[in-house]
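One chain follows as structure tokens, the form predicted on its own.
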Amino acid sequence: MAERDDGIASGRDIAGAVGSLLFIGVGAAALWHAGEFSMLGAVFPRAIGGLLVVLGLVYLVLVVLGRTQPVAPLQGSLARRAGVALVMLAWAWALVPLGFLAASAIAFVLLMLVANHDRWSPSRAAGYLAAGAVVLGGLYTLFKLVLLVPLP
């Protein structure tokens, strides 16, 4: 594999292809499970699941045609990325026992603590908490009352 002037190896993006396969699997699972929802409740999972499958397939075709190339390694904190992934995984597992609102509120606070790069101040924390309450309340209202998604 040759190396370009910017230090990035040329060739096909195999990691991207593997990621595309994972997204296709997640999209297919979303489409499968959307069959259990109401007609309105299934709109969002079907749209996102369909996009994951279609765009994953498009990227795989681009890889096969040699129209992709690996990207430079990520800069930044691996610990923060791992922390965000762990919090999101814990949130998914906590949805059923804690319920949507409680699990999401806890995950929001933990994600703020893990991912925030700025210095904390009382006004910044209050602003983040207020924004989180508005977003969570809005999402709950949209999914539960408008789209009739069966939330845990």
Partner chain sequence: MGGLEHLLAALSPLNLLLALAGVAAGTVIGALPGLTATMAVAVLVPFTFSMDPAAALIALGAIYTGAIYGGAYAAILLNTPGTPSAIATTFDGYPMARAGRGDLALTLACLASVAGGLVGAGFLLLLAPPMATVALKFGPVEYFWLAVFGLTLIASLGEGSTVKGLIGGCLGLLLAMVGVAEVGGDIRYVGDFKSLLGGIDIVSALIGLYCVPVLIELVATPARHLESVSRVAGFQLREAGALIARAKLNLARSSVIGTVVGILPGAGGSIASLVAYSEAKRASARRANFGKGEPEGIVATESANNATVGGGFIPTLVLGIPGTPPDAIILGALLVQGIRTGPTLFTDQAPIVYTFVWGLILATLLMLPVGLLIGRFAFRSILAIPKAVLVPSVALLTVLGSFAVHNNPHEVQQMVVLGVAAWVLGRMGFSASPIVLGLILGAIAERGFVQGQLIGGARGSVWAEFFGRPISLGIIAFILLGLLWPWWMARRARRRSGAAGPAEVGRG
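Given the form predicted on its own above, what does the protein look like in the form predicted together with the partner chain?
Left out here are the partners and the other molecules; the chain alone remains.
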């Protein structure tokens, strides 16, 4: 990838091409499944699935012609990003088996660990945990007891 005078990266958008291939697959699958629907139910899936395939192909052609801009490279920690995604996925699936309070308390602490970039000290840890307890307790009270949301 080269850097233009105006600071915009130029070159082939390989990530976009991979995404386009993915969407061509999604569009083709949508078209395939549309064959199982009634005539009324298949009109829109066929139209949009077909359009998705065509647009994916158009973008691939643009990539081959070099008329695309690659996405700026990642800056910062990939491990921390993956950490947030994994904790949130686990949290969503743990809500029912563990219950809202237990799952949320564990996820809250894990996200705190992932998000903190400063040196840990006993006072910092105590302060953050106290803030977490207030936020979790306050929102739990608001939703469960005031708004009567049946949290698991």
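Please read all numbers here as calculations on a predicted model, not as lab measurements. Residue numbers count along the first chain shown, from 1. For clarity, a rigid core is taken as the largest C-alpha set superposing within 1.5 Å between two forms.
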{"item": "Selected hinge residue, Ala72, Ala92, Ile24, Ser123 [rigid parts, motion between the two forms]", "value": "Ala72"}
{"item": "Rotation (degrees) of the smaller of two rigid parts between the two forms, from C-alpha fits", "value": "66"}
{"item": "Shift in Å of the Ser38 Cα between the two forms [rigid core superposition]", "value": "35.1"}
